[in-house]
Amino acid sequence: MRLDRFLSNLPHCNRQAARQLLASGRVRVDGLIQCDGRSEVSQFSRIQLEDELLQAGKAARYFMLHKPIGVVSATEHPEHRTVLDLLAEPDKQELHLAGRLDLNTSGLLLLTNDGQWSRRATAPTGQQPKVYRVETQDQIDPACIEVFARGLYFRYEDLTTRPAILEILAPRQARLTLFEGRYHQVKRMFGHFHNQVIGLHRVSMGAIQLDKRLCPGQYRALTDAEIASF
């Protein structure tokens, strides 16, 4: 929300009064005088009119979780444990997932109460790589490298996937870097070569790497640098 709109929604304050307050230098956002009514504020912004606190500002929370196999990437589910069940946090129902992992996929999962941040983290712009460790049932055909780099046509969506980077680590193991997140994308890409994915683990999203100290089911708060990376 724009700051001038926030102020004009206050009792006895219309748009003209909001502009006057801003011009007078009496409004502070997160401790700093703010005169530009076009600046964006959110539920996390601390907003003051001189010494009067208009909005305390909610604490933004950011976590990484090592998701285990068999846990659902959802906030609630009638049959399976969800990722929220793994968190010992107050008001955890206010958190949401920045991206998902299938039931049988493990690895890095991000959770937050900051909707703008999660949209940046998952934006389908092709700028944020997602890295996976893949295990397949059969040996990986080296032809996959070139085909994945060129992009695969998905008939159901009538689109071609973005170029992906495949590194074969062992006959049935690989490291795959994607720049998007289509439905069951990894399984469908290897399915093009009639090779079933039997193990999938997300290592990183953008600059955020899964902390190697976290066992499956464990989590920690993101560092300031990790938060700023999105």
The other form holds:
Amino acid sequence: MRLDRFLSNLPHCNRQAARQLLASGRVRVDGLIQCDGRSEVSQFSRIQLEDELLQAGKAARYFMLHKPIGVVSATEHPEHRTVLDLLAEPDKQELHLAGRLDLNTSGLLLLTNDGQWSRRATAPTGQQPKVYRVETQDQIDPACIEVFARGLYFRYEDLTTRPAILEILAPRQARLTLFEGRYHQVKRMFGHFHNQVIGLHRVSMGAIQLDKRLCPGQYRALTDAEIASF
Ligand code: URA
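Write the structure block of the form predicted in complex with ligand URA for the protein whose form predicted alone appears above.
Time for the whole complex; same chain goes first.
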């Protein structure tokens, strides 16, 4: 939300009063004087009018989890354990997932209470690489490399996937780098070659690598550099 809107929504304030407050240099956002009403504030911003606290600003929280197989990427589910069940954090129901993994996929999952950040992290065409380790039922046809690099047509969404990089590591193992996140994308891409994905693990999203010290089911807070990378 824009700062001028935030101010004009306050009791006993209107747009003109908000403009005057901003021009007077008495409004601070996160400790700094802010005169530009077009600047963005969020639930995480600390907003003051001189010494009066208008909004304390919530703590933004960011975590990486090593999602194990068999746990659902959801905040609640009638049958299965969810990824939230793996976190021992206060107010964890305020967290949401920045991208999902299938029930039988393991690897890097990001959780946060910052909606703007998760939108940046998961924008389908955000250009941020997502790297997967893939194991398949049958031998991987080297023709996949070129077809994945060209893009595959997904009829349901009526789109062609962005160029992806396939590196074949062993006859039935590969590393696949995607630059978008479509529903069941990896399985559908190999499905095009009638080759079933029997093991799938996400290694990284953008610059954030799954921390090798995390066993399946373990998690940690993201570092400032990891947060800033999206
Ligand atoms: N692609 C899939 O098919 N499944 C996942 O969990 C992630 C990407």
